[in-house]
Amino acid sequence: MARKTASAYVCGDCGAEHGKWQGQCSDCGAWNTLSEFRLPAAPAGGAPRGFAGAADGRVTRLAEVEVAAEPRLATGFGELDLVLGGGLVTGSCVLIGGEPGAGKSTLLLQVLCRLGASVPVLYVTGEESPQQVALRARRLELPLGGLEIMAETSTETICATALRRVPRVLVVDSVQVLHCDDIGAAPGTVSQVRESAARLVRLAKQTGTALLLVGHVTKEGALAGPKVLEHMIDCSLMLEASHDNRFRTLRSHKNRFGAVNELGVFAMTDRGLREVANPSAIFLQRGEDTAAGSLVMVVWEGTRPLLVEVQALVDASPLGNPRRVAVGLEGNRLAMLLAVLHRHGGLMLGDQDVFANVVGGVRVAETGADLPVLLAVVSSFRDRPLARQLVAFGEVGLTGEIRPVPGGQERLREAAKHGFTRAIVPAGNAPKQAPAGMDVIGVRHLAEALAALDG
């Protein structure tokens, strides 16, 4: 009699295993996230699965482990190297996600074509044919001599080929179309993505190959597949693009070898993606006329400052519950800042609709944007334009105090480099000697910042 294949049910959000299907994961509380995962047959003799005949692992004292500083492999794109933390690390696994058409495959094809001239590389395409990839590469006028390509979706075949050819860099496009022959599930399911990614990551660690995986995103903007996939990899990047913008932003959400929330900016052209060495110049393309509600702020992205414009619009609301809309900012934080402005700034906006937008499609999550957002709101409410050469940054507390933020000196130097002559900053970030040609005003309270606007 044939032995029945054992199976478990894996949560797509947290990766927890359950013996039977249930509507809610008992570990993370998510609903309808469990998918069937076929387990290998148990060994004869009733021994626990995975332990029968297993040899003892090698245990080493941490002090005895030899550490050699290995140079990183530059990709040829300064912005990509910046987001990665200095380049590709030997044996690392990088997951690049993004919406369809964002440019994930184009960026990786450009990287491999450049690296192929100096190191062995392999491009595995599971969604396109080699002819389609070659047509795109010729259209982009890329060097094709050193790039090896393979159209395959079997994880076993990809691993066997990589073991035989030992590429320095391996790209798999994409992880959602891979399948393992010994798993009875369709490609793209939790079990297939989980096992395929685990085998590829193990291959990268054993051979020292830098692995780049392409991942799709859901309609909510999160990476598709099991949440455990993000735990397996070393670096998670997200390539974002707005529908009406030719610029692409590459942001790191996880990086074991560099800073998180690092931001790289690219421009999509007819010759592929081109890196933007000075992103601040792009986001500062303002109109000739100075309008109320517009202000330039200096935010900190990863390891460098970035100048972006924030706009605010305050208008009388015809609704009983005025709207609070934030684009590129956190909506709850905008509501909190408006309450602080009422309590400690003396401005009542309870009957006004307030809209706030970060120009250029950049998403700002740091608290250094608090003060410029409030100053832009006040400017729109009073209908008084702010000076074009004014910048601001600083965190606003619930008691109305202006708190310092990291990287104050670097922010001021970046603003001075772009020609700004006046800055409103927290008193804790005010330097003893301001940059040449810049008037720095240090404030400790929101009332002082509002008074500085009139000064």
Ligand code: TYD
The other form holds:
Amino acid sequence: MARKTASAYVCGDCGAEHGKWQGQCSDCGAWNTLSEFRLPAAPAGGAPRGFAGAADGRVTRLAEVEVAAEPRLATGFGELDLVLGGGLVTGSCVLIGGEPGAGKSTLLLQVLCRLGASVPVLYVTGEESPQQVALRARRLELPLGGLEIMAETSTETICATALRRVPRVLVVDSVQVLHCDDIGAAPGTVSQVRESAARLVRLAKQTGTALLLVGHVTKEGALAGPKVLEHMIDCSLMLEASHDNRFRTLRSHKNRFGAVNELGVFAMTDRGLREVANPSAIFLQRGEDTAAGSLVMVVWEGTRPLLVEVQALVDASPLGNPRRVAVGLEGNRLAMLLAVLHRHGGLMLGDQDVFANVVGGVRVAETGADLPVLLAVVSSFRDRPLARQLVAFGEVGLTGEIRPVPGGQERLREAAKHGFTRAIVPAGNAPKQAPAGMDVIGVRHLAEALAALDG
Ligand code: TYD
Ligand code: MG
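Could you please show the structure of the form predicted in complex with the named molecule, as a counterpart to the form predicted on its own just displayed?
Below is the entire complex, every chain and molecule, led by the chain shown above.
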């Protein structure tokens, strides 16, 4: 017997599909996240849902697939192009996520106004009126000439319009306000977001339009229904405000056309977003004198080195179970490093609270931060400031060995460029010829690194 209704229940957290409603998603364990997803009704008396009766597909040799000579479009923002992996790809879909007020609409408006001068572009605004957008564009003194705008939330209308006008770049702000008429669910629900995005992505592939979708972030920091969009889109970027709200970081979480975890930095000014070509400089604003527990490390961000300060505070704990708090670092890694410090460095921190913080709201997910974090902890514990012109990077192994990390030469060059004169690095990363004016100390073991501090 044929099924009467075609619907599935989709988990808003993990995107898993279930045949019937249940209180807890059996895939990811989240409670109360399932919502009904109605599949568009099959045409009356049409083909069955199986493959019997479907038309034959077209198969081609990969070598014979034609590729346009210039598939990338520069956005006019070097930082954005970098995060995209070298500009916008024709027919691709980029999702730009962020909290309200992060600057998504501002960034895309600036990009479209610049691109509009040379290629046809269309800005679909579902949240603001064209008057509001025009007002902002005028205030930012953007070139308005080529930009076409449409206030619309119906996915069908947007698709039909885009199909007729074929813009090279299409911005839809935002995916959460879109609705397809044949889906009986409210805008913003998993069903609507998923189907609207799917139709727009299909359209982009068909017409070779670069599609930029704006997505809002829930308070847990996830895009509403992130997993339901993740497999459709080619590139997922997240725009985040820094703690003091002056800077914005743009990071790629998924990219079919470039490196992931690439970081672009912008400053929010009264004239909109400006790119920051030298991000190290903004994370390095330190006071005149250096306190114990502070050290600059060179971390690897996407495809380039970044200088950031790490701070540690070690203090006698009033608790039976001393605290280990890591901000911008992985907590388990800090616990592991402290164990290595005890076993191979001979430092007893069992009765001390240890706090470690990466300054500027930067999150470090690579092992190159191990050695600098340990050195900062040692400096705080001994209450002895480290030299101001010292930098460090390197991975620390469980046996206390200091292991090399990728990009050693580039990291040293970046540090030398910013005036650092001394570096403690893994011996495997120490170059035959150090950058001019820099004293590079290669170490193989934690004990050597601690000795280098005293030397
Ligand atoms: P907006 O692009 O509307 O954010 P989103 O679309 O991500 O919700 O950005 C609005 C914020 O940016 C708001 O807090 C004000 C600030 N802003 C400036 O500081 N300067 C500017 O020139 C503009 C346009 C916005
Ligand atoms: Mg907006």
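Since the model is a prediction, treat every value here as computed from it, not as a measurement. Just so we're on the same page, rigid core means the largest C-alpha set that superposes within 1.5 Å between forms. Numbering follows the first chain given and starts at 1.
Superposed on the core, the two forms barely differ at G428: its CA moves less than 2 Å between the two forms. In this overlay on the rigid core, V443 has a C-alpha that sits less than 2 Å away from its partner position between the two forms. Core-superposed comparison between the two forms: the C-alpha position of A416 differs by less than 2 Å. Comparison between the two forms places the CA of G29 4.2 angstrom away from its other position, after core fitting. Shown is the Cα shift of A16 between the two forms after rigid core superposition, which amounts to 3.4 Å.
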